[in-house]
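We begin with a single chain expressed as structure tokens, specifically the form predicted on its own.
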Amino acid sequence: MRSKQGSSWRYMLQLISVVAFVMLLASLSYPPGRENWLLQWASRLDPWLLLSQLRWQQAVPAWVWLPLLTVTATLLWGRVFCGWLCPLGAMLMWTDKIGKAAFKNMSPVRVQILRTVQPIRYYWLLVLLIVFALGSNWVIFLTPFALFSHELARVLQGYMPWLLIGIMAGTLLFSRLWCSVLCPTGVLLSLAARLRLFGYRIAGNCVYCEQCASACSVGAASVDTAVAQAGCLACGDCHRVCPAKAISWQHRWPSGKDSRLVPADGGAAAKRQGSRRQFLKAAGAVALAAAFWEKTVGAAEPVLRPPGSLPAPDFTAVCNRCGRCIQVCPGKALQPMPITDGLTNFATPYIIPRQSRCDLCLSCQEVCPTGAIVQVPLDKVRMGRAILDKSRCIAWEENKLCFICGEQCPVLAITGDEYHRPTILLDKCAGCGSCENACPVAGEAAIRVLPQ
């Protein structure tokens, strides 16, 4: 396939997969369909979803083939997913091209900067690995799906997605440097893709202009290695702009070496040294990794969380974050959770029963791509417990005839007696915050619901 018609069926993929992303999520809505299920299926592609449900369920789940088809695809042409089928992916393809338009007299510093930094990469895995391992899910937060899906989330609740806005201005400055280092599945697509049978190689006719090098928006064209390196994104834009037509798309392991473009043997006395710079940098991963994770798996206050969620601090240590459920939620009484409460709660879905509450649809349970909000039956779901305080009640306390609570109920748990004075029945009781936020009584009201 010509280099020209390559990028336009990219173009066209990349345009695609950002269009129906956002046109998906924004469609979004109670009772979820067909949308739901596309987004699902899409997020499933990230091999890093595989890993959280694993460590959590420990159970390969029936979708498994998803990410495993990532992976293949990983192995046999590098990070095709990242280039040419991730929308967030293809909106800082986009960006970068900006960048390199606006700030044209800075592009050698744009890659130079890429390429100082990229040998971190894999310290950067191996400090997500850690973390994820402890119990984090903050991981899965970095995630594209997730991230986008969080960030998109936000753009339609009203509020400025400051994550995606400074990942594209570091994107406008550092190319594309979040694809490249920071990306839990850009840099674990890049591990994989060091085995990958097929790649773009330089041949010897190479003519060292490094017009790849300047073209290449993850700094992967290197005329030092004669192959692309690990983070290609297969996107062909060093084929394209070679002039010497000496790049091409071939078998990764070819039996002989182009001796010009293979570097020297820096000798026995440089590899020590390079081994001690990276036991160190590999012991500076691991003391961040426990700074990490200690700040986003720490003890959190409990709060009124979905119908069907799991017991903190497992509920925590699964959601991703990426706020479909507060997407879905057709009375909004879901909220992300601000970062004054903490790493660890930070953008969770909570309820505030006082502002608003839970309707009971159950359609968070059906979005939740991580099993973080479980699918249960309406009358085993056991958000939280009201407990009445007699001394606030209008009816109990001023013998006034007030039962809005009692009205308000969904599952009838709340009875009167022959003055319509409420009592709770706690064994039906779904914690829905249903009566709390009914309740006329001025302030704190007489009755509320707290967590489980």
The other form holds:
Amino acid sequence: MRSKQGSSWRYMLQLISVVAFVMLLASLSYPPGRENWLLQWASRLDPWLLLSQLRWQQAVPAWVWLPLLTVTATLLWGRVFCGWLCPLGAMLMWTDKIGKAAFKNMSPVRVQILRTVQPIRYYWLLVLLIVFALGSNWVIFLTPFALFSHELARVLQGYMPWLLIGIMAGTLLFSRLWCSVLCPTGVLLSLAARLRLFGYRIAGNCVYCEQCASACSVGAASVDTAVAQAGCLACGDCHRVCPAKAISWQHRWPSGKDSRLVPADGGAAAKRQGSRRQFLKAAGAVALAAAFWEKTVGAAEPVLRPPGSLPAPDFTAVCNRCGRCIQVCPGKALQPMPITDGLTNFATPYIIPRQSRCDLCLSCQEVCPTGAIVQVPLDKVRMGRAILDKSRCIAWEENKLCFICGEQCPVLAITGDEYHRPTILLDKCAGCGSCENACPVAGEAAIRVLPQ
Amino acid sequence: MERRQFISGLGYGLLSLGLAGCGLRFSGKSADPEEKRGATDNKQTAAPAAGVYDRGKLIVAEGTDPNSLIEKGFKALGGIAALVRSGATVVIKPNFSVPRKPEEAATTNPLLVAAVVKQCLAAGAKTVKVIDYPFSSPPVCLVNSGIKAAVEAAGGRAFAINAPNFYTQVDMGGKILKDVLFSKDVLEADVFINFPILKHHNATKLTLGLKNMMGLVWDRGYFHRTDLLQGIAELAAFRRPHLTILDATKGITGNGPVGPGPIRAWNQVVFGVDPVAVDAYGATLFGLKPAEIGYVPLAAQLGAGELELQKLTVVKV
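Having seen the form predicted on its own, could you give me the form predicted together with its partner chain?
Next comes the full complex, this chain leading.
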């Protein structure tokens, strides 16, 4: 992690990460194959996904070693995941570079803002953990693989990626505030990075020029502490800009014995005041979490969910809104729910059968990273149930030889009598919506599929 | 009107004269009113089946090897070169309407379709398109049916015509079918081959060639809303394929058209210029009388073809 060579390796890795992620997501299609497998593996590097699995499936997944790999790397070298591998991190790195070049004279302000905001990140982590523990995967939605998936899927479906645009605009002005304070994965890994073995530190003759501090995109370089703070992405920018070549990558423990380490300037009084403040902040965090939780876990309007989805309140809690099911759906039956349906529902997949039917190909089950869509065999799928309004059915009312619902039902859940008048066998109905979709009656179909 | 009729009749005559080696069996049937209307009202459409092969003949190829079934069939018809000229655009309409695998016998056998694609290309066809408008989404049907893989391996193009831009409005001049959105690809093709599978259908008893043509129409719901059987018959009278090949190697005998259902094997492939005759023969394989398949006699009444099998020559090869 020294010198120019290190950074060109990093740039290459980041570029591969972004390009691969975009290409894999764009090529995610029926039937899902290697691209899905790679996307799943990438997503599983995030320890939050492991927490989500433990929270909702109450079982240790076979891929547990993937997030543990990330954690181990963090314990050794700090946030290398964020600084070297994360595709969203890479996007924001470039955005930040552009921002730095565009607003050159704002540099001290940017550092100041980062430094001022940074202390709240562990309270933010507390908020996230509480929201998560209470039962909302909104936390996972904000993690890079889910968020970047979601935004890319939006672009691929022809929508504006407002969140990504917002985060990038913020990065232009405030450096990588997202990475250092707001990203759940970043904050979680920052916590782990406090224990890291290796890191950048001032070892030589520091000239106090503070160039390292203004070069650092996450506000982790500080002349005062001599050791890079936990938020350090191990990008080596501080090392490169140092005119005195005083910064080097070193073993961090034991850390003491450095004259520049923050002097214990305050006495017990300051400490007491500090802990009271801390308590107040923590209380604020809990209140915020409670408010947020209520907004994100409220009972959702019943709608048709993908085949194999968890039952109603759990589904919106577990779904991380990554949009991959929507992306893979061959019939474009899965749609993201709009924000107007509430934060609970926002961007979760649903089906409007009159517009598009579910083909029961079950690809969505394969691509779901969180287990919100469970791998349920076809004969156990119960998305909804069909009901027939005989008064509107042209076979019952007008003696037409129609029977299109029975003709197209993929699970043989509709039988016809001698006049081909349809009757629904509810125990067989998968709720895919083929009948409602095909019904030739104008306007609302005579046969409709209601959520289970 | 008479003069027009004469001119277009003359046109057809010349066309069939021009087509190599196959005699000019321009049967009196082509003078039926439905066909004439098609020919005169829609200039871009409505070339009815040019009488390339013997209209009064059904070729029944028997066996299990897809390639030899298709080869035998075309040979007995008089060679594919008569039908597919160099540079021709060929459209084949198999049935891949449902997301079933080949072994589930609810879609046209992909190896048979591929064999026809190969023959067409060998005869000098410029492009061979294999199309259907499936119930489920195109990727699922194209992949599961095996059609996409087999056709592409053979050098053809397989795709679903599941968007309005694949259709153009034509005046079918029928009792119920008037302005209908019909497949552009078929209208623009030099050679159109209908390639159904013989299988059970819970509303119309059987799916055969005439029923298979519904996959070339944008609004199928209209058929169901008005009169399904009459609609199928009028469609048959509007546009006859140059050749119908019925995949009767095996098919479901219940739970059709989607299946899965019990499967029966006949190990036959039926080739015929007369679409009604092919369907009539298919019905007998199911142990049914042709007249029992509602749309078959209706289509015969409209002059789309011959219902009485005894008036035809069935050649088994």
